[in-house]
Structure formats: structure tokens, C-alpha cells
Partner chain sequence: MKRGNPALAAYVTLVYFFLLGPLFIVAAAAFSGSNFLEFPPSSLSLKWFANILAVSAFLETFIVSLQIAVLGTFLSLVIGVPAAYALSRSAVPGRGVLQAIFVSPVIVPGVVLGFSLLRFYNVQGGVPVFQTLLIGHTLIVLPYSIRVISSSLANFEPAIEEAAISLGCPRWRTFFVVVLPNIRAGVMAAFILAFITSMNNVPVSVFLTGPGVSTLPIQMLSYVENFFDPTIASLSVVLIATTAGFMFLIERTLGLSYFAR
Amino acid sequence: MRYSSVYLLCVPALVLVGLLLAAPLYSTVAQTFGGEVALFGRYGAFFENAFNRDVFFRTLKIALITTVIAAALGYPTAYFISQAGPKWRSLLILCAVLPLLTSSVVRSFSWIVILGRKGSVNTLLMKLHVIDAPLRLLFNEISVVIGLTYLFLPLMILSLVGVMENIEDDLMDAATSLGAPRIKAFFAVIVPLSLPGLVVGAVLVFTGSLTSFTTPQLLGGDGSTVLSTLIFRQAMVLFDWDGAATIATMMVVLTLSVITAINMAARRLNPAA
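That one chain, whose sequence was just given, in the form predicted on its own:
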């Protein structure tokens, strides 16, 4: 009887999830199969368009590149933070979290100032006589990747720190005392034990990069359209709500597929996990 009462406490939360998440998601997916078109006709029509295919694969490429870069930058940073003393660890975590307290719009505009033709990067390169004319660093895929990496890198760092700080230092000491070089001990001990944090961070960065709207819109421009900005164009400019629902459904399926692939890769790398 006591356990059934505990389960009843979950009912309000389940009702809210059903009303606010499941029902809208079902309505969006169902809309893509409505009307007089064939069962998967809207999806087929989407991929028949060369522009749509380019947008789809560009979005996937940008999200994957951003995730890899965030992992490469976040891993050593998180390990350094986890090895710091309690006082310094709190300060370093605060520094990592600080960018999250600023609006994504403000952070994207800051990169416009930095990467613009008269921005900090071009000004420095010209003063050092590395270039003769300003480089085009804005409104392309590179600027979008830079903005998204800066946007979601704190999530990767926090996910890894939460796991790494719970790994006992004795494990590394034991590996090195048995003759393993420290670098080899790191990959044999720390990396497998920190895989759960890496998986969580990768999922957060990938899903955030895949669905981000503000940063690709401000830093990518019309030449680097992604699925999120394409949805806005379909719904708010062309008023094609069925087309927007089709893109949204594909983004959900793509996100779930990549999350599943990341989890499978993590299990293959660490079968004991």
C-alpha cells in the first residue's frame, strides 16, 4: 500500500508531461501524415529538394563538429578543474558557468564584434602583417561552429567535472605504481570511468547545437541556413506549417538516433558501464 501511494505522487508530473510534451509532439508528428499526400510524401518531397538536403546535412555536420570540438576542449579543462583543490575548484567551476548567465543573443553579438571585418581578430592579424585585407570570418559555417562551441562548452565541462571529481586519486596512483606511464594510466583509468560524463555532455552539446536558432541566425546568415532557421522560414515567412512540422519531426528523429549511437559507442568502448 505504501509503494502504491508513492507511485500516485508521480501522477501530477506524468499528466503535465503528457499535456505539455507528449500531446504537442504527437500533434506535430501527426500533422506530417495528414492531408491527401502519401504516407511519407512530405518527407520524400523534402529530400527531393537539393537545397533542403544541403540544409539537413549542414545541420548534422555543424552539430557533430561542435560536439567533437567541445569534447576536445572540455576534457582537459574538466580534468584540470577536478584535480584542483576545493577552493580553486569552486572558483574554476564558477568561471566555467559564468557564460551561461549571459543571454545567447548577447554572446552571439559579441562574436560578431570579434569576427567582423573590423573586429578584434582581423585587426590583430593586420597589425601583425599576417594579412593584407580583412578575412571573411562571419556568416559562414566556421563562425556558427565557433559560436555554438562557446555557447555549449560549459555544459560539456560541467558534465565531465561532475564525474571526474568522484574518481578516486588512488586509482591513478595504483596504475602508476604498477609501472604504467601516467599518460597510459590516464587513458586506462580516467577515460573509461569518465565516459558517462562524456556521453551526457555530448548529448547536451549535440542536441543544443542541432536545435539552436539564435546563434546560426546571427552568425550564419542566409548562406549557412540550418534546420532551425529553415523551420522559422517555413512557418513564419511561407506559412507552410506542414513543412515546418515535417522538419521538426525529422529533427526529433535525428536527435534520438544520434543519442542512441553515442550510447552504443560508449558501451562498446566500456562494456562494463
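Heads up, when I say rigid core I mean the largest set of C-alphas that superpose within 1.5 Å between the two forms. Positions refer to the first chain, counted from 1. Given the structure is predicted, the values throughout are model-derived calculations rather than measurements. First, how it differs from the form predicted together with the partner chain.
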Contents of the next structure:
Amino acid sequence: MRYSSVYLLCVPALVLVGLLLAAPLYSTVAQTFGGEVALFGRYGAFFENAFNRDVFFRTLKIALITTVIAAALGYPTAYFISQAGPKWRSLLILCAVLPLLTSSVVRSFSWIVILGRKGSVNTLLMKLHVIDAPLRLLFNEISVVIGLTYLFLPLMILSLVGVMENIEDDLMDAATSLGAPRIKAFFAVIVPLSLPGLVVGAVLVFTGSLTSFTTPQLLGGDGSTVLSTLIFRQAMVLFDWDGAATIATMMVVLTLSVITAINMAARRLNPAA
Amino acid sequence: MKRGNPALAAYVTLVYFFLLGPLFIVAAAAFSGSNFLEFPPSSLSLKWFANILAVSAFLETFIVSLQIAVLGTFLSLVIGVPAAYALSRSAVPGRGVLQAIFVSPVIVPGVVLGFSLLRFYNVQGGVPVFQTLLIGHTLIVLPYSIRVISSSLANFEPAIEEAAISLGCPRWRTFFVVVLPNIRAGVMAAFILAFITSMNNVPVSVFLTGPGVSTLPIQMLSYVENFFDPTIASLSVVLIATTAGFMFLIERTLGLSYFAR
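Let me have the form predicted together with the partner chain next, following on from the form predicted on its own.
Next comes the full complex, and the chain you just saw is listed first.
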């Protein structure tokens, strides 16, 4: 194919992304530097406010905890799936994909049914006479972390399975036949080779949690505002467009930095990959 | 498993309880006769399923969601397929950059995209809400379309189309007669994935609601925030069943192993 026709076929997609996406984003970033304020003045003002500072660090903390839990739950699960026979493997993948394709509103809502005042957990504990009055389990940071872990665990599992499936069984067999205990062979063979999958999974879960809106909106309360729900409040309730644009810019920078940082760390840990 | 590890199997069982349990609990709560969300339900009834139709906003927003999803997915394929094809068949300079640009909408946080589109097109540019929503949804599904089509093209043997071209068939005709029929399954899978992604989107759509225009997930979100009855649970059952139906279609067209990649 001639180069000119290749570029020509790319023009519609370039217009869509390069113009229809880039222009509004540029405009949002530009707004935070316009007006009668010092360069980066709006960012300084954001961090001078204690509430905003809390929101910023809470968002990072929630995303980090969610990523760690998703890795702890997902890693053994993905290993199990990759070792299972073809029938079990497709069934287990199917069961991980179903929640992934279900609406995030439904998935967050399910935790309202479980953790709500008349939810399953409270009903069970009252029946067992562990508690007399329903506990307040919703609308705090823990319920947000639970909801986000639920939301993103399938992504972690699928990223890991994709990589683990391609690790040759012979490598494990070689290690064990040469005398390595199975557990040692696992850490010497499977763990380093599955690192790229873990990195992809961690990036997906971390950036997903960092920017997720539905879950903190439904499962979080006033004390667990995060950047995405703050942006919504600034723009749609307070009509503070400068403030919302400032948070939007920070979220873009934060997302890009996280992706770059995790990828760089992964390259240093495993130069082969 | 060659040497089953019972502790690992038990752990994985618990993880799957966590993954699937909440969906079962929502399904059970949907059949409750009570006016409040409860699990286990104290009485059984189908009245909350009937209530989905009684709340007219659900049907109205569903129609908007459907229009946006079908149009946005269609546009993303019309725009994405030529680009994916061109880049898969030629190593032009800047190919990697172009590929990165085309999947870049996926790394823009949804709320940032929604807010920026609202500000730039609707408020400053006077573009109506529906059209702004359509731009947003076309953008968020484009990476899915391009990725699925590209992987499907990578699996298609170029020698087959080269045979057609060397026999004198023009390239554009080769594309429609040889290539497109062979990547049918990929196009179908791309359509379904993009469609589901659009139908489920919240962060972009939540900024783009106006008089008479809102999407189903946004309507559900505001219903959950204001009412505590099981209607949303019933609606969830309908949506989960629809999703399962779509998964069956994907399984038939591309195979579910696509997701583990």
C-alpha cells in the first residue's frame, strides 16, 4: 500500500482524536492558566485548602490499597486458572468476564444491597445476635475500597492469565526435576515471568481506581470524597469551572505519571521484558 | 491441574464467591415483595419488575442510550476500520505514534473527558447535548474498535489478499470482497464490546444530561440516590441477563479467550 493512501485512511481517526478530543482537553488545561492569577496559582490555592488536600491524598491512598488487594486476590486466582484444564479455564474466565461487562452502577449497587442498613451483612449479624442495631457499613472509605476492588479485580485476573498462560510448563518441570522445591521453583520461574502481566494489571486497577466515578459516588459519603466526585461537585453543583478544570488537569497528569512510573519500575525490575 | 493444591483451590473458590456473590444477591433482592432493599427477601413478588416500566424515565433514557451506543459504535467502526487496516498492512513512518494516538482516549479519565466536552462543545460551542454525548461515546469506544479489529487483522493471512491483488483486483475492492468477509467475527466482537462499553458508561455521560436527554446508567444512578426500593435490583437482573446473552454471542464469534489477552 502506498504511504499516501495509508495516511489518507488514518485521516478520519486522526480528526476524531486529534481534533475532537485534543481541542476540549487543551481548552480545559489552558483555562487553569488563564485569568488574573499567578502561573500555577490555582494549583497552589487547591493545595492550600485542607479539604482538597485530604481529597487528593485519599484518592491516591484508596487507589493504592485497591491495587494491592486486587493483586493479592488476583495473582493466586490467575495462577490457578492458567494451570486448570481447558474446560475449567474457559468457565473460570467466563465467570470473571461477566461482572466486568456488567454496568458499574449495578456492581456498585450490589454492595448497597449487601452493606446497607437492611443489607445481608446487617441482617445476618442481627439474626446471630452479634449486634442489636444495624451497623453503618456504607458511605465510608472502606466501602469504596470494597466496591473498587470488586470493580477491577477481573481486570487484574485477566491481565495475569494472559501472561501466565504463555509460560511453558516445561520451565517449571525443568526447575523441579533439577531439585528445586515446587514453591521455590514457583518464585524463581513463574513470578519473574508473570511480572509483565502484574504490571499491566496494576496500571489498569490503579488508574481505574484513581479516576472511577460511579463507585465513590454511590458507596462513598461526604467524608470519602475523591478527585472524580470532587470534579463533579465543582462543575455541576458549585459551577466553579476554574476549580473543576484544575482538578481535571491534575487527574490527567496523575494518570500519565502513574502509567510512566509503573512501566519504568517494571523495566528496571525485569530488563528482559 | 497436575498437582492440585487444596489451599489454593479453597482460596480461588472464595475469590469467585466474591466475584459472583454480589450479582446473585442483587438478583435475589429483585424478587423481593418488600418496599425496601433486603437480602434475603422476606416475601417474593415480581412487582419491582413491573415498576421498571411504570417509571417512564427508564424507557426514555434507555432509548437515548441505545441511539448513542448504536450510532457511536457504528461511527467508531467506520472511522476505526480503515485506520486499523491501513496500519496493519504497511510499515509507514510514524506508525507507532498513530497507533498510540488512536488508543489514547482510553487513558483520558472519563470525568475529565465528560467535563471538557461539556465545557468546550455544549457550553462554549452551543452544540446540543445529544450531539456532544455522541462525540464523547464515539471517542471512548474507538480504542476498543481499533484494538479488536487490529488483532483480528493480524490473524488474517495477508497472502490471501495479495493473491487477489496480484490477479488484478483493485485494493479497495479486495478489502470489501476478501478482507472484510474474513474479519466478520472481529467486526462483530468489536461492535458488541464497543456497544456494551457505551451502554455502561457513567463518567462521560454524567456531565452531559439536558432537557429530555439522559442515559440509562445516569437515570439509574439518580434513582439509587433517591429511592430505596428494589426497582434497580430488578433492572439489574434484566441488564445482567442481557450481558450474559451478549457474552454468549462473543463466545460464538471470537471465543472468550479474547478477553485474556
